[in-house]
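Read the single chain below, which is given as structure tokens and is the form predicted alone.
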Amino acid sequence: MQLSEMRKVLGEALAGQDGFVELRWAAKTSRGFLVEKGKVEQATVKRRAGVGVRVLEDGTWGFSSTGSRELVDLRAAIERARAAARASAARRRSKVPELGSARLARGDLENQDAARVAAIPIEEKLELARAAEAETRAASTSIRSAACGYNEIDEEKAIVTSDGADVSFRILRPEFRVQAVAEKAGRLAAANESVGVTGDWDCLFSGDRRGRMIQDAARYAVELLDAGSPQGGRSTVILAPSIVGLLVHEAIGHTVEADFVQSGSVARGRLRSRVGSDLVTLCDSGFSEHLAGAGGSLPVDDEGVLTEKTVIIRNGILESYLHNRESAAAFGVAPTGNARAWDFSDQPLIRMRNTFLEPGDQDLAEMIAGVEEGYLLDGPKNGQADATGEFMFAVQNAWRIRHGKLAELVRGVTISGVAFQVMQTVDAVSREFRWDLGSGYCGKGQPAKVDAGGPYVRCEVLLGGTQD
């Protein structure tokens, strides 16, 4: 069934229903593949799709599902969550308010490129990761072992108001990752690099980026096998955009989130207060800002609200939470575009999409020759945040800074702080700018995918590694 003709369908559900009712039909196709040591480990295709329904009744949302995309079927469901929401309305506290007006979308979004990218053979897709995997094992005789992973997530979504909103959309979003490991007297080093990108294949390997990270893999796993360890303390720092967009993302964006905020965040009751130095304007976008391909684009949420640019921080003083049509309400501001679901039996949360630090005016080299002592600190790996803005990251690659000038790689870099206190000690951004965390899935009871970076950004934070 085409996507105009599902519109259709939903629409015809929707007649004759009383009071706020939304659909959302929605199918995910995902197609991956993992190489490893030669031999291929996973090569999997999978596919759902159904309808999701929400109503607002009595103050209360009630929600329900279906597989079917037959009109006795959708109707059914609607009054399953009807149903639901009469139940629970009685307990409820607090009402949901009347939702607000919104930017709706309406129409047909065509995308050439998920069409594109679907056209391609699954046999070249997986080629491509085995014959990547044997490069990364074949750039040195230090490396042990290799892995390599070709994934694709390739979603139609159709969504229908009764206030208005009638659009459907295609979006894919491919992904490659490489992992090298090297080995030296029983010593092991590991190095990844990932990309994931909404957009076509160029997008995904523009300028010999296939090529660059299995150098660069293969290369930082070997050099990482003669690091030595970093000197612990507070320390001045250049977080290189892939950092960056893990910072804002995990210790802001989510404290921002305004179902958080009315849950107590750092951010409740912040508004217009500084939050980070003049240098720091901070935003959230549904379109990929500065450069192509942001791997949490996405032009309509899942509420059917047109998506935009919404500014979060803007020269350091907090100036907007991201919300859905609910928040919006409670707030009494316009809904940012933010409601987003995993799959179509999964309601619809406040989540992130493309969040980004804006770039400055100086140059990398600048930047670097202005730092005494210090470290320049690239490649996420793992760490945590929580609802007070502290945080804790590792990073696979750090290099020092002695005298204005980049020295040695370090390994078993960790990086902590509070993310507020940590922005209002910036002194410095770069020109420079990069989308760096497409690869990656945010968890908040269902995954999402989203994107982050910035660029380059001087600051302080208290680093971990050895004493003197």
Given for the second form:
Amino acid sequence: MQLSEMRKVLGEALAGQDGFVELRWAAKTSRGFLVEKGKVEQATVKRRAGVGVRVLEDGTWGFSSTGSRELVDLRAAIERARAAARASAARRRSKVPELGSARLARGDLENQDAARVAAIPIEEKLELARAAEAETRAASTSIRSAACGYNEIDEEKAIVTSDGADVSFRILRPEFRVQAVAEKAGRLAAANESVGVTGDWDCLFSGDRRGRMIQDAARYAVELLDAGSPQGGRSTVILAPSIVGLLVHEAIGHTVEADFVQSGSVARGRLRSRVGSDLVTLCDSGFSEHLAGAGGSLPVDDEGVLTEKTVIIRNGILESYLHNRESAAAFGVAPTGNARAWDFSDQPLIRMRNTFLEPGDQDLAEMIAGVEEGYLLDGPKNGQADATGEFMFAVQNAWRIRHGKLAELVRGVTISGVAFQVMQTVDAVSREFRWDLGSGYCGKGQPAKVDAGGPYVRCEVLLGGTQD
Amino acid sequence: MDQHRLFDLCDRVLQRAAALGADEAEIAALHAGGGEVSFEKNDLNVALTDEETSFGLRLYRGGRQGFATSNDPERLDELVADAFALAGASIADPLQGLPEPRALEPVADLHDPALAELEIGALTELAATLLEGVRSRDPRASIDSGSCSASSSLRVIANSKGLRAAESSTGIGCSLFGMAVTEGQVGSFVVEGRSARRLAGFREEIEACAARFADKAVALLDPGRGRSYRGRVLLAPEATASFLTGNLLAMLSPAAIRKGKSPVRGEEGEEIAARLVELIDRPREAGRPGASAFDREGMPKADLVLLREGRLVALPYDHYEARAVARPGGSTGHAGGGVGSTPLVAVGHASLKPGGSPLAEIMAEAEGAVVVSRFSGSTNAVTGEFSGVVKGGFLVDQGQLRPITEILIAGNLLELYRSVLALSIETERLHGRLDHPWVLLDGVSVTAG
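Other form of same protein, the form predicted in complex with the partner chain, not the form predicted alone:
Full complex below, order starting with the chain above.
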């Protein structure tokens, strides 16, 4: 069934319904290939499709879902959602306010990139992973094992609501990953490189990215074999765009999601107050700002609201939270297009899209020259943040900076700090900008494909390491 | 959907795969339904019900594997075509293939009819009890998110070698995620949850969960500063489970060992931990959440001792990995994963055997040490190196636990196993599944902010 036809089916299911009803068709096809040590570890196609039904009744939400696209099943799902809402309405203390007006999307949104990538034969996608894995293994005699993976998530959505959203669109997000494991005298070291975009292969592999990822993964795995551990303690650091992206996503972005604000996050009650230095301007956008291909781009959110660029912090002052329709009504502002659901069976939650720090006007070399003792940090391995704004990120590549010059690589680096305090210590921001969350996903009960990035940023953090 | 209908659909898929020319095929199917009441902002958020049938097909053509999934029983021909095309494009691997059927012994108490028939209204009542329990225990405790959910499922696996396995189960669970909030202060995140196979007795579990969540959250208010040192650290049961045990299990993966990506490669039969360490997997305990009679490939599950007196005495295997090392007896029943993924070795019910030391005695030996409730960081499964932040951290100060913040720990996990000083007699059951002890370790680098 064509997407536009699905919109019509959803519209027919809505006919005669009272109150607010939202129907969201989502069909997801994931194709994945993983090659490791010359063997195909994964060759998969996963299809999942259905309709998520959300109703607002008696001041509370009811939700149901069905894998069927038949009219009779959709109407039955609406009734189940209504019954669920009625069953919980009496127990809900704070009623959901009436949803305000929003920039609701209408029409069929074209996406030629998605069709182009989906049409590439599976043989070619598998060969991409196979050849890259072989090249990575051959890059150095110290490489003991390599793995390369290619994934793409091809999503079609149609969203129809009783108050006017009526839209369908398609998004395709390809990803590419390389891992190299090196060994020397029984000591192992691993390095990973990954990229994920919203767009086609020209975007995924722009500027010989494929070759660069292979070379970098192999080179860093080998160099990390001889790397020592850092001494733990407070330090001046220059964060690469990959770490800046993780920092602004995990440690700030989550605290300004309006549902978390209402639960009591550290950002509650701090609108219009200073949370960073003058150099800090933080945004979240449904578009790929500054550079093409940001992995979290989407034209419409899962409530049918058109996305936008939201300025969260402007020159160090907290300016806005991130909203869905419910929280926007509660705060008396317009929704920002941040309601997202992973699958048809997931309810929309407030999630980020592409979160980034605006670039500044300095050169990286100039920033390094200004550090007497410190580190340049690049390549996040993972990260989490606490309700307090305290964050933790593991870093793959950490170079010492001594007397204004880059020095040796160290391994096993973790950084921590309290986000709003660290943002106050930012004293230099580069012109260079990158989207760089790689193939990462955000988890909040359900996954979401997001991206994040920014310029190089100089600040103060706590560095984890060894103690004598 | 009943078992008969689900097997019918699976047989149709196997027949279709054979007709296309597949040498072997395996279909896993899951029919699941249930309800959930979620929380947000200290209130009920959404009540939902759902029901879905999903399929995962693995097939082989000349040693080449293809895998596809679908949640549409009306489009199973497309499922077979997807997997068949993928296998055609793939590379042959002589180790690929499916296991022969083996006798299965059912596990008792996996299905509770009362839970299978639980209405969304009754689930909402339980959810409200959880919410009210937190509010009444301590108003400073704030729920950011959470849920109360119940499910009923039927799982079947069939393969072209005649294997047919089926199991019905039910589950109920609750989870809370949040922190304490006071005027001018936000505490650290805490997580608390319970799960069970039966409805009877779960209201008491909910009340205990609410109280524990609130107490844990409030205990982290007004944290002080710690100090940097290298030495002893005490792991609470939650950290023992997720950090100490969970990360070692990743290193015991036979696939990681085969690929040269595990620090325990070549260590089978060797002493890799202090002699008081025993690690056992018990996947068949009656009535336990997650317990099951068979694994993702339909092979019988059984207890497995992984570490005895610190020695690595066994590894977990699925069919592929057992073939890779020509293991007599084949798979140990450790093929993990759901319908939506290909089988991979997984150990789901392993815990460290409790030791002989009372917690009070261990606490006395841990004077001045950091207590780790949770570890939020990175552990490199290739090297064993770890580094990260202590969550829910305390300092043992004259026998009392004082909350502390901004503490990082670093070291090597295998060195930690060799430096285990004591395991407690006392244990804590986490999520209704397994009992884990407190563990006192030495040689950890602690960095304070």
